[in-house]
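Given as structure tokens, the chain that follows is alone and in the form predicted alone.
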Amino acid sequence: MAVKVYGAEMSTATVRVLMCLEEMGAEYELVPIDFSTGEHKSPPHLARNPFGQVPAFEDGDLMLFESRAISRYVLRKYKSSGPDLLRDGNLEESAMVDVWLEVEAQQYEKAISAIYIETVIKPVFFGGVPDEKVVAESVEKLGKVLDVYEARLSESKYLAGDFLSFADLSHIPYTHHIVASPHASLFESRPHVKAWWESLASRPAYKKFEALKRFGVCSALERCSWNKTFTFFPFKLECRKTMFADGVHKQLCLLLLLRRHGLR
């Protein structure tokens, strides 16, 4: 039977665990949850998912919610069918793994929703003008939490070594929309940084989630009541791949605005 994941395409964290299923190879079934009718907020959801986000995870009797425990059961679940990406079998490298993974979620990740809040969902969404010391404080974050990277990457291939890992492929759901952005040049200008993303992006479920436009919020708005609303935004739905002056992708917006109400 396959396991259930309920979530929503847009949301990184919800791609978070469905790609580790890909990697995988592991069946399952994506279970959309309509944020537009508060279907998170639910009492069906919140019984997955009692901090009405998503994603939530159901194997059988089993329910998981929060998306990094959820890919790390998955990764245990079907480590015979895929690669070893938690590395539990060597105590060192699988301590590597769980220090790189908690990087990617206290400074990296921080880091990046700052400056799209501030960006993106502000000017657009809200008519807002940005914090620019907000804005600059970040980049340089970022900028410093890259300038690790680029050290530990100019000495194993891979965040956690010279083997890929959960550690790394925990970024991609993010780092596939910045490397798209103004932003770009904070990897571009990193040449390990940049090989390393290069790597991660030449990976079989990476391509399979591009080419399904999985990362993205188009698919999902064909098949929500999003189709109903979306005029209310600034743009229209049928412009949503549309870029701005400053090169941002319009649906990138849209996406962090719903992963500021619950995507998480």
Contents of the next structure:
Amino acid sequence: MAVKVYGAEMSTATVRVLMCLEEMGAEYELVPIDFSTGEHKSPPHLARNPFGQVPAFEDGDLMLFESRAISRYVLRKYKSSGPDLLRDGNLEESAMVDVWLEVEAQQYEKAISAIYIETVIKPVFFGGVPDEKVVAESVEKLGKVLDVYEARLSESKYLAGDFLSFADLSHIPYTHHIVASPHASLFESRPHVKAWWESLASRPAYKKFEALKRFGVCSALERCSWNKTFTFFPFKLECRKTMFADGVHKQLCLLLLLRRHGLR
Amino acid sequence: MRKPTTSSSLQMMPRFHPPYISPSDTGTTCFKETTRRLGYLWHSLGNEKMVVKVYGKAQAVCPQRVMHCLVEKGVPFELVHVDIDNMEHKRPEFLQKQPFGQVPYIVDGDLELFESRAIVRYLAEKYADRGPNLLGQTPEERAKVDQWLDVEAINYNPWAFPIVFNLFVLPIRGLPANEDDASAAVDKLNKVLEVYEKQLSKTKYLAGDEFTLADLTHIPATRYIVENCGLSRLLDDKKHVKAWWEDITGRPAWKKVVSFVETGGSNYSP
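And the form predicted together with the partner chain, for comparison with the form predicted alone?
Now the complete complex, all chains and molecules, led by this one.
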């Protein structure tokens, strides 16, 4: 029986779990949770994730939440059909995987998530304007974290050692968005970090996600039934039904902002 | 399946458990892991020459998490004091060991690790054969432990930290605190504890009916919040959280950590 992931592709945490399932070649069903209707706070979803967050995960009688915990379970469950990304058979290697997973959750995510929220989530889904002060502070913080990564990756091919692990893959969901943005220079300017990222982005599972446009924001906007195109120098406006069905006007603004942020 | 025993000395006696053999194991992994566990058994039979060193300040939350795990497992350690009040943790020599300038880090033989939650996972795995089982037995139980470990890291700690920092750490140093940050964090933490109340009405501990790492990682910060920040009211209206709190802080291992910290200990032997 296929496992179920309850989530949304705009959620980086959901993508983290989906990436692991793809890496292990597992069969799964993505059950969309509609944020626009507050479904994530509805009683049926709160029964799956009492914090009203995504993703939640179901495997028979087992219900889990927290994307990294779900990912660990998936990587163990399907261990015989994919790469060894947790190194459970080796105490020192698995300890290093845990160290860099904690670094990802405690240091990396705290800096990069603020950039994603301000420059993508706020404008695209709420029609808001990025708080440039928050963005600048987060870019500086992320720069310092990436300096540590640059030093680390000059000593070993991947974060936990010379082997690819879940500690590396866990970085994909947020990083994908930021390298597609004007802040990509944070990664481009650090040669070992750049090489590390290019290695992750060349993996078949990543390429499949990109080809299917499953990295969230852009895919949601493309999957619609109604569209018109206007040429309005210097922009070509593609008017489409928003994922929140808010009407044409908001959609026009959203697409303009997306172009400004180099996301389309 | 390991049967629970009531005698604490029996609990602490090292046992040998062969590793789980997966259907895809060619024999090499099983051999390596068996040899490794026999090695640990040999060391634990009184031949331990290497003592784990924990680098940090005893009063800080994260080193206490690591010390608690070591005491639960009956593992001797040396606490090497890091003078964080004078910014020792931001100096180049320290940054060589912990590049983010935080405590603790540990040295266990040739292995150096940082991030307290990764360290306790390592210790719980390495010493799986002694003391309480802190990681669950089946893949499903392990997943629940992982889940609540992450809840503490991602949903609990972001609110616990500003409370302890503003209402305990800064006042001790005579520095001005941000009361608004602390007050907002108290409201958020209260909502998180309401979720804990629901969970703990179904299970005795967070991940199930046994004490695991998922409970352990909560203790040091919560203790400062309840005892030193005047916020015991956060637990008072939550019957199951309060009972859980009294149970886990009543554990002999935690009491030993508290006593070790209060007496300025530097070497611990079980």
